[in-house]
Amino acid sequence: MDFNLTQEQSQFADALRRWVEKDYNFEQRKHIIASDAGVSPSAWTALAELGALALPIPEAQGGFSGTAIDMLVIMQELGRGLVIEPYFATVLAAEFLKLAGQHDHLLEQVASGELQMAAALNEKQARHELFNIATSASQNADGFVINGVKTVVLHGAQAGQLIVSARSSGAQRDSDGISLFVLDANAAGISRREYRSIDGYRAADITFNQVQLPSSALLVTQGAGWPLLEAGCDYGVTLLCAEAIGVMEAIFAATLDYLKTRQQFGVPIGKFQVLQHRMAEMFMELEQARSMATLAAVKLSSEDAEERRRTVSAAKARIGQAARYIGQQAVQLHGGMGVTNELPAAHMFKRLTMIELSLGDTDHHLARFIAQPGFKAAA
């Protein structure tokens, strides 16, 4: 197989880092952080007018069909960025749309840059499991009714249209009688609460209070909401995992850079050799991050869902593994410098934290891993 990018997507990846050095830098990322919104409304319009909104929209809906390998290529130059912006929340709750084969004029808006969505899928007793969901959707003349909250929602208070997880019926943690629906953000009965995480993204918690949705809402038939529930954060996972290659290697770039400046005993501390083993290290499991990033992206499109799980479970958790790794080391690299919003390597640490219990943690996916029935038929 080759692994070498096309010469589109070297063009691509090129023109976003240009863009991120020119007009996103840490203190321009700083001041974004730090505005009331949160977010910045012309590096939005630059994501649009650079292709990056319509890459993962399909072609009839006036995107360009992109894979998931081109969506590596993009999350991975976001991560070494640190890009704040709406843009995983938005191609997630798209891809929703995608898989549901639906709601097409969304994608246009979402292709365009007119439209930020983002999927409300957690609650606050599910942990990581996407199947506890206590949010009830009761059907009724004029579509359906839903009741619930959703917690820490990825630009949340941004999104014109939410992806929203409900029950029809059954037990709270049935993987059976879940129901899918998109709607209005800002319908009757909605609220939402928004705050910044510890990474500077934002976040937000919303209520559904008697809202009440047309039956056209509804993405798959009623009750069998699962598989593509699942997919679709698969789909989100294999990002996650591309932009934490991104950070790894900015965080990477930074430390090395670290160490042949700064000075001890008369020499730079990169002369050590014990600190030449942990970059060494370092590199390893970035290498090997990166290898299982790739991996899931081409396993993504798999039509043997059983494999799709496995291998995205494998690279979630073997990512973690690595992304706690480099993250601290780095940390300790920097001496107490690692942990101050000075550093970028600081805001790296805490992105990767934050993606790591992202869409399921590492023991989650290592155990959905464990779960799966080849892994079980081999062991």
Given for the second form:
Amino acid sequence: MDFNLTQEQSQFADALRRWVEKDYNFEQRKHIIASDAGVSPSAWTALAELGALALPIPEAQGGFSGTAIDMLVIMQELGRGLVIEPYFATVLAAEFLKLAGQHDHLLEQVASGELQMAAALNEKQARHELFNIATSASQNADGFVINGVKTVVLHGAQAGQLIVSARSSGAQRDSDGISLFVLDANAAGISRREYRSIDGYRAADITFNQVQLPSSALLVTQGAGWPLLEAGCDYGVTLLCAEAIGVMEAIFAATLDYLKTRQQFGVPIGKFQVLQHRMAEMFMELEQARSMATLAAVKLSSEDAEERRRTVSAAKARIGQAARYIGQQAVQLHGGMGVTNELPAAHMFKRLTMIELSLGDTDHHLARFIAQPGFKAAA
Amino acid sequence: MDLNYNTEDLSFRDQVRSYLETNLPADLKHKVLQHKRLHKEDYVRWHKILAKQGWVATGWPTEFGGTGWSATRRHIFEEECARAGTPPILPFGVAMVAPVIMAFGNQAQKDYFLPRILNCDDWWCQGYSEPGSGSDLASIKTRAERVNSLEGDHYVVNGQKTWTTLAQHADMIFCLVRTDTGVRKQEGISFLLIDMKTPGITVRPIIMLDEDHEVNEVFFDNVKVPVQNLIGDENKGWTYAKYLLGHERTNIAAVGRAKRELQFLKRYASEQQKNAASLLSDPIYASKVAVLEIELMALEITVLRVISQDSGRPGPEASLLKIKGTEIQQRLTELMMEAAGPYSLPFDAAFLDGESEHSIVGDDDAAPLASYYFNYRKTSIYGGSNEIQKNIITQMILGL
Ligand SMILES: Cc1cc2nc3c(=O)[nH]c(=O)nc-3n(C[C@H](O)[C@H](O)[C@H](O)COP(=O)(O)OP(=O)(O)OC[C@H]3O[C@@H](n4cnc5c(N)ncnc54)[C@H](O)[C@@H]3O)c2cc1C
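Mind giving me the form predicted together with the partner chain, seeing as the form predicted alone was just shown?
Below: every chain and molecule of the assembly, starting with the one above.
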């Protein structure tokens, strides 16, 4: 067994961290959030130059064929730096193309940094259920026509291309009958309403009104998209878990530092045993979470889909709990400082909270873990 | 033992309830029930309505214009207000500085300030905490030096307060200031009332997690305060401050509000779907709500037990109420946000501020929930953090 990073992975991480420190610090980030665009074109160029965009893309499409473990390293750094660029959205969407083995030219554009993408999967009534899809895809002579509304699509307004889940047949909650498409985000009939999310990201609600797609937009056999949808989102969950580890590392370090420097009653507050124990709990939460993020990244490529689902959901559930505990306690230990928007730790807390609610919350993944046949078989 | 209210209490409750039904303006009620941000006018308006009825100062004796109600009646009143969705009566004037003025102020101070507090003519804020003095409040450094002059004796105040809630609206601030540096830290503190319009005072906003402007830094640069604004004796301020802290913790359990929020939570969760059924019938989620509801039931009875001992002022058991009350409030906001799921992400300040009628994503119930959750992290920090409250329990009750 080997838990060490390769030299290449460490170099990648170092390079990203240096970039964040130099060009993406807390003040710079604040300006990006407040800007009209809500994202930074120069940050995007930097990410491309650092190779972060090429990393997950296959070599054949100009990428580095990076593994999920490689991506763990990247996402941790982006998490630590609270980077709010459409990186996750783009990489998640690209994963669907990769898994489908299609649209190589789009993957090439992602690798080079030309294209940003987003995955429009969520619907209002669905909460966390990916298969709960009302958006319809009906076939016609020219291909498919899409109608429906996707909600809280992360960086949906920045994307040049979208991955969209839609229903070809079946009832609203059937996993059969789901189709997946890739389409131009500016196609006729698409309207996007953008807004800020509370953790500083941009998201959008996207309405599809009689959007005509060519047949080539279909990613896998019509109506048989569910396995691909699940696999792609498991990749996304794994990335979010990794990001959460980075954020937790940063907020943990900031809190530890605060305990050593903040003085009350003539001593650093870290001298109070109740706070020491709280910090020890946070430390253990972080280590358990780190183990699960690593496990998920390793098992993501498992041949056995059940093993993948089981591990990814276990990781999201465990990391969700750690994120909540660490986030809340970090704020508490900072006292009044913890609830001000001026403190980076407060933004880390917000990001952790939103990661927990994205792509299935803790309860959702616990239920999914329980629902895997192996859970009861082991009894 | 009888855990029911007696008939007089029940008819009192009905009286309050019907009063609120006719007198609470619908727009204020809507804002409160929708978890929207309240503005200065909202607080003042409700305060003045209640003042007309003579129901603002539920904890004051009648001689000063209070209701003179028993603790049980106050509890019923607070519960009814919470149930109806009234804006809160801010504590800084009525519940904090007024009891100190009554107990330790001179006649002129009582005559001038108390009626103005009753009628909300002055907006008060609390100047205790400083950047270096939070939990260790007695270490405050803001200096007040007494100067004799022809125009009358005054103090010159220099220093900084922080976390001052809603000071941006304030007419008056009550401050702990250091008047003697040569003695034990608790012994050199005085209690001063300062007009916020005095030259030399600067208020700088602190923006909270939910991006609302709720607290401030207040800077004092050679601020002249007439000696008439000193409460009681110089260097006795710590005694008064401790007296006040006891008052700050009444109704801190906020059981009435928690009961209302529990109803909101259940209603909202029952409208959300999970597994083709209501979220409230999902066993994992429902059991979390049930655990919370039971905790709240227990707290309500604990509050009533404390009240029935009615010693006039809450003792160290107030710490228990503060901790449990805030834990329940925080948990409520957590479960609300969970119920909203991804729909708590969109941030819509215009909607929260009442500038637009509906939220961008079209779920007006969900829109404020993440902000609410983030904002309520404060409750375990302010008013003496929950760690400090546990220290009080271990020392004052357990004798450890
Ligand atoms: C929203 C908000 C509104 C406020 N409004 C006002 C106001 O209007 N007026 C005003 O004067 N103040 C106000 N406060 C200030 C509030 O009273 C302080 O924040 C509080 O006393 C904690 O102080 P601190 O923030 O300096 O934290 P610190 O005292 O630095 O505490 C940091 C951490 O250390 C812990 N800690 C400290 N000492 C001990 C100990 N001995 N044992 C164990 N743990 C310990 C604390 O519990 C906390 O977790 C407000 C605060 C907030 C957040």
